[in-house]
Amino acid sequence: MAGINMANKKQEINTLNVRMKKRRRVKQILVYGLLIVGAFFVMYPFIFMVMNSFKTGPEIMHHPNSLPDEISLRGYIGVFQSLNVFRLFLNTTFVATSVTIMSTIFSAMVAYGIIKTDIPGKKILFRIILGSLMIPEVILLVPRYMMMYTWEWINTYRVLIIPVAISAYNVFLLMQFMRQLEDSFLEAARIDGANEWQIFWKIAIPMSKPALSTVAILTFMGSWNDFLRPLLYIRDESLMTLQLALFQFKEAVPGQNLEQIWAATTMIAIPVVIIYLLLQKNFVKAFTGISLK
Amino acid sequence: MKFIKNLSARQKWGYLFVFPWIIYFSVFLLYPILLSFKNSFLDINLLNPANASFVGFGNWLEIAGDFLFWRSMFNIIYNQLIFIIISFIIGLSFALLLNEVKSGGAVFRTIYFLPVITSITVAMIIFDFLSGPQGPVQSLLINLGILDKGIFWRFSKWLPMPILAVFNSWKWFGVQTIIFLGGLNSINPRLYEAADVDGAGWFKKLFSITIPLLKPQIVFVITINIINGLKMFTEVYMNFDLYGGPHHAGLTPVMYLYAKGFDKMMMGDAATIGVFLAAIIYILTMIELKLFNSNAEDGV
């Protein structure tokens, strides 16, 4: 009697296990299914863009969703004929790189100065930086423009670089990071007779790499993707950055040359996507403050 | 002089290190802010600043009674309400889904983050075509019988802000997904096991464990969204004229500031809008910090 009962129970547990496994598998399939649907919605606009950049204008109008009949490079050729693509990339890279290098180094210097050099007044400086974090940019828009106007900085590269060559947010992030650097390393170097700049440059900077990469990525992307500042300050085509040029190009291209808009958009979007894919963990961490495995 | 003499070599270097900040702060932050306040009491034209005249609270009163300004405030609140709800639901849903998978999660995360790194300009040009009356989305809706005919949503009185909210949800939900996922990772799985023993269902667990424990992340995401949302400019500038289209349905406060300052050259009015908006953003930031400091340990 007892034996039968045991056997029954075992079977019950077995079927329960099988059922649970089945349920788990169904659940997993459902989860992956939904994730794929999400991925499709995210990717679709990009796929749409690349696909249409290889079509001709009329084909885009009539069959926007199909693969191109034959690969047409008319769009790309058109863009190269009417836009100085090389120059635009050069301008944007120059501006974004200058801003990134300056802002990263200056912000690191300030963070180090406040956290590690024990200067009188460091507490006040710290509070000023915290306060500056809370200054909304909108309040600066008009007065900065007026300053730039009177200084005759309008329509120069420096107007896109100097006013953002350091940032409270970057200083803040780096201060938070440098706080965790062991003072004993720095002290050892001090005893060896290194001056403060050498300690900063040879010890603090290499040790702060994770935070520096976050700061550099955010600054570079902010400058690269910036639209408002070039719109306000840049008039000459020769100084224009990609985002502003793309917008003006889109407004100016006649309807029958639709393919050129898609080609230009693709050319501007893809390099960023490639850099992102190469450094994606750093990007995600920079934008969210979270590093996932 | 004595002060300098008493400093150690390290401290002298220290002042050199913080020097860039002192310059930057005084020239590019403090001075423009003071200028902003000053201009908000002046009738001042950009091209002729010497002819400025003092108008007291005139600009402030004018803005307070300006229909377009309040329309722009209404628009941004309308937009943000929809954006915050949609992006929260999408962001949390995909975080929950990603939390369920053991492999392949990284690939999906990478994909969901693509719109975040894409510039608004690029994303908006694609979106513009996709959402147009001849674009694939409306064609699909017409084929499904949901729409009768194509809609020029830019000319509509109520549609622009919800549609831009959908655009921004697509663009930004990836950030929220990652932040929520980070929060989910820190929840102790034992809590769910205990709930399982009590026979709690999926929804019960979501609302009594997951969402309460994600509170710091949720508060963070929502306040950041509001603060960033109030600054919306490029999205509307690319789609409308400076006054937000025929019904001003696409007008945002920052674009109105831009229109006042750089179209009408009325720098006093523009400065007033800037100070006003800054005050609102400042108050919201303070509230955020208050809410946040109580949870500083598990903050993001």
Given for the second form:
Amino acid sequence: MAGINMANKKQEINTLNVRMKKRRRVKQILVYGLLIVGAFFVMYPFIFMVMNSFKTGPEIMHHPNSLPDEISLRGYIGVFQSLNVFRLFLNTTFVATSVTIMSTIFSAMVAYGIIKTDIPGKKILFRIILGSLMIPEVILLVPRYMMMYTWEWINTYRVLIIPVAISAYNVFLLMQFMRQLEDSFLEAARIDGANEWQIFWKIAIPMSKPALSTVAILTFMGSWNDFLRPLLYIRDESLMTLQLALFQFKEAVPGQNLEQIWAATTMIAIPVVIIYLLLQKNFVKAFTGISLK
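So the form predicted in complex with its partner chain is up there; where is the form predicted on its own?
What follows is just the one chain, with no partners and no other molecules.
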């Protein structure tokens, strides 16, 4: 009887294990199915853009959702013939890179100063930074433009770089990450005689690489895709960025040359995608805290 009971229990356990494995498989299938559907909806606009960039204008108009019948480079050739692409990429890269480097470094300095030092009034500074995030950008357009005009910064690189050299959002994001840094490392460095500047560069910055990469990605994307500020401040064609040139190009090119618009849009999007792919590991780490374990 004891042997029979043991056999029955083993059979019940095996049956239960089989059922649990089936449930897990069903859950996995559902999760992966939802992820695939979500990835499709996220990726489809990009695929749609790239696909249409290799079509002719009439084919885009009549069959926008289908694969190209024949690969056409007319759009890309037309873009290089109509625009000074090298100059536009140079301007946009210079502005986006300058803004990214300055905003990342300065925002990290402010975040470190508020979170990891004993400077007086840091609570007030923190509240001011948070409060600035509540102010709509539209409200600041007119006073900011008047300031730039008074300082004679209109139609210069400075107007696209200096006003956004530090970001309240980046400061807030880095502050949340630097709260997780172990104070014991910083205290040990202070005991060894390191000053705050050395601690910031040699300890805080290396430990904050995931968050800094995230800030760099978001800042670069925002600056690269910025359209409003170049539209407001830039007049000279030699200073135009890709987004502004694309807007004017779109207004000037007739409808039958639609392939040039799609080709130019694809060319603008590709660098941002490449930057993200290169830094995506650190981007994920910043939100999971892996680097601090």
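We call the rigid core the largest set of C-alpha positions that still match within 1.5 Å between the two forms. Just so it is clear, the model here is predicted, and its values are computed rather than measured. Numbering follows the first chain given and starts at 1.
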Spell out whether the Cα of residue 266 moves at least 2 Å between the two forms when the two forms are superposed on their rigid core. yes
Superposing on the rigid core, does the Cα of residue 222 end up 2 Å or more away between the two forms? no
Residue 243 C-alpha shift between the two forms of 2 Å or more, rigid core reference: no
